[in-house]
Partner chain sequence: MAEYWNVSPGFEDAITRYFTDVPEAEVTLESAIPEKDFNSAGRGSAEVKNLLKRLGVDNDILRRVAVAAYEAEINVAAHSIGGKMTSHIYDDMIHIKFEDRGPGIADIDQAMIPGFSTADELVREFGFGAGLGLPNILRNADALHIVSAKNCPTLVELIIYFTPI
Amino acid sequence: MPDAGGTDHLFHTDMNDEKKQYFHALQILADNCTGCTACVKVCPTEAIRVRDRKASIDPNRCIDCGNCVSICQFHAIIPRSDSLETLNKFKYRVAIISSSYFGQFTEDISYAVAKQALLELGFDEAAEEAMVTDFMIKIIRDYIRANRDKRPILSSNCPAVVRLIQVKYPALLPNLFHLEAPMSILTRYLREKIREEKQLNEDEIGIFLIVPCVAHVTAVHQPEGVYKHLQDGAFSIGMIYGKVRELIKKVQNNPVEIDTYPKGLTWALSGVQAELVDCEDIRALSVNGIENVMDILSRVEDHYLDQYDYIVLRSCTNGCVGGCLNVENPFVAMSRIQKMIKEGEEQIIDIHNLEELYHDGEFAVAPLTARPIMELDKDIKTAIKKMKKINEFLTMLPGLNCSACGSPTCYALAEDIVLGKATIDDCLVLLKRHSKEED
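May I have the structure of the chain above on its own, in the form predicted on its own?
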């Protein structure tokens, strides 16, 4: 696994084959937590528990979808992001910008100005995810045609969806598109190009992602399936937005000519990637929103959707424009990006070097493994006994799945009781019933 670059103070990783530890770009501020259980109810992998009126996250179950961040009204669960001071550790700093970034600004701020203002934060160069959209469509089609024994192929650009499959749908791991995502492909290309052109050592080049969601921040620091060192950090759009806005006026007064790639911004929008991949011999489907994604993955497991060649899966509403680290409403951001695409001019991009790296296998990723989230006991006999105990407790619980106990469902509470993480007295409904009976 690659190291965590210059941010190991934030994301220390100690992993081995015996026991894996997963780290996430989230943190809980206990003083802010009221124990309301809103986060418990929206977590798609049942990773959150509330005990003694404080929430905690199981790192093995968490997929960094950000639902808990969005729902918490008390700012008790907040995203983590690298500090801009990290830039000072490198001689040459590069930003790779998510396409969703350009939908965050009002329409009086042009695409080029938003990009130039980002450069003013201290970067020497800015590249865009949008630069490689056409290249990505080509290699996705190649991959689908070369893997006709796997149907449907599932997109792997959304890190939250990849982890969701690892945690809840491991049988579908072979169906994932096993090549790097656009921003990682750009990282590999740019690091080599800059090293040669600027005559710099690799550790003198800092490459950072500008990202819309928690899952991408975590993916930078704990990537899945990579063979080589990738990025050196990630800055959330929400974190840098205020600083960029402060620079907008200065940039508007001193504009410079800067390359933009409006036709490639489609990558930020749900549905468009599937439309672009879809052709005479490839049928594609697009899905967004974590509940919809889970429903589709269940249908794929049952071979209900084998008629599709490719399914694009995004955990956020409307795709990356819906990321919880963005600042604009996803529908408004989508509309702005669509306007830029419609009014923008085609930009010719030389992809010769990318083609060479692709044919050399530089963008391949290692097969991903499942994340075991539930092991009652290593001994099978003991595990069976515990399963029986779970069912016994389940018959005692009310079956309301109200989450008032701090577990997401009655079944989850029964599991927690058997594993020693809760007691039957945590069920407030039972407590109330017993109290009435005693009265």
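Write the structure block of the form predicted together with its partner chain for the protein whose form predicted on its own appears above.
Nothing else is written out below except the one chain.
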């Protein structure tokens, strides 16, 4: 992983202050950007353009997959997460930990110690995504069985995938699993529980996610389809990693008894999750990596994957262990987590409260809206006119797809020209050819 995780590069702001439409947890530092166009080429939704040698992101197109963060060699694209100081606003602070966190440490550091270190960081309570894995598998299976007409059901846990579907595959929105993801389910459950047990007001309890990716930070600040107040912030694994390592040294000498849920860590691995859902009457498929996800979604559109009942889709390599705000390589992290799952002991968790909330419909998600980015115009006649113009410009362009213009492909430049966002002079190759002809 790139050292986007190194705390030095992180930009701390209180992001609650600047909620706009389509907020994104990414920021481009113009001073660092060389205009190399590496990010332009890897963006799956063609959201980035370089103009006047500086990159900028179209907030309507960005899905927070983090590809650009990983590729930029100049630390010009900075993932943002909340500042740890936000914790001070709350009386009782809870951390909800993404399973990928436990794959970030060398094998001499146990699950329990890694969790204890997080508590030391300033939390009164820590809960893991891993706690509700069995419950999730159960409700996913229920959902699939109740919605056979919509097969295949597409997993909705990865916010980057959900946004990808909203912008590029809106026809598949009805196929999304319309219940909350594990970290949000835990949030609802814990908020209720703590309020009662500790006699606290809603605003005295701060619930924070420890996340592996930009997509989850964005989702916390701008959730899709939620009915109620969820989390109060998100901290990336990369950002807290340095501090946690130090705390680990400290707690290793004073370990305390602590509950762990190794069998549930499967959530970080897309393949294992699919295997768990798969059963006699449910066929599940696992897909990870954003390019693969797009290929599969296109096939789902064609109804060519109707033999599957459930498809686990994760934007990152191997699932959340590949998130761009982790520090460890996705394959190494996966192997460590697999080891923990294999060697770990079953932990009985009392889930009857969760069951009750589930039966009361508390985990339902509002239908998601399409945010189509490809549409050239609302009116089809105008769209066709624009399309024809695009094709005209396309025949004038050299077809090298070199991105030197700052648009990802020649087609994208032609489209940018027609939409008034660029001119044909942005094509450096044409410019060079013309200047030669003049000589």
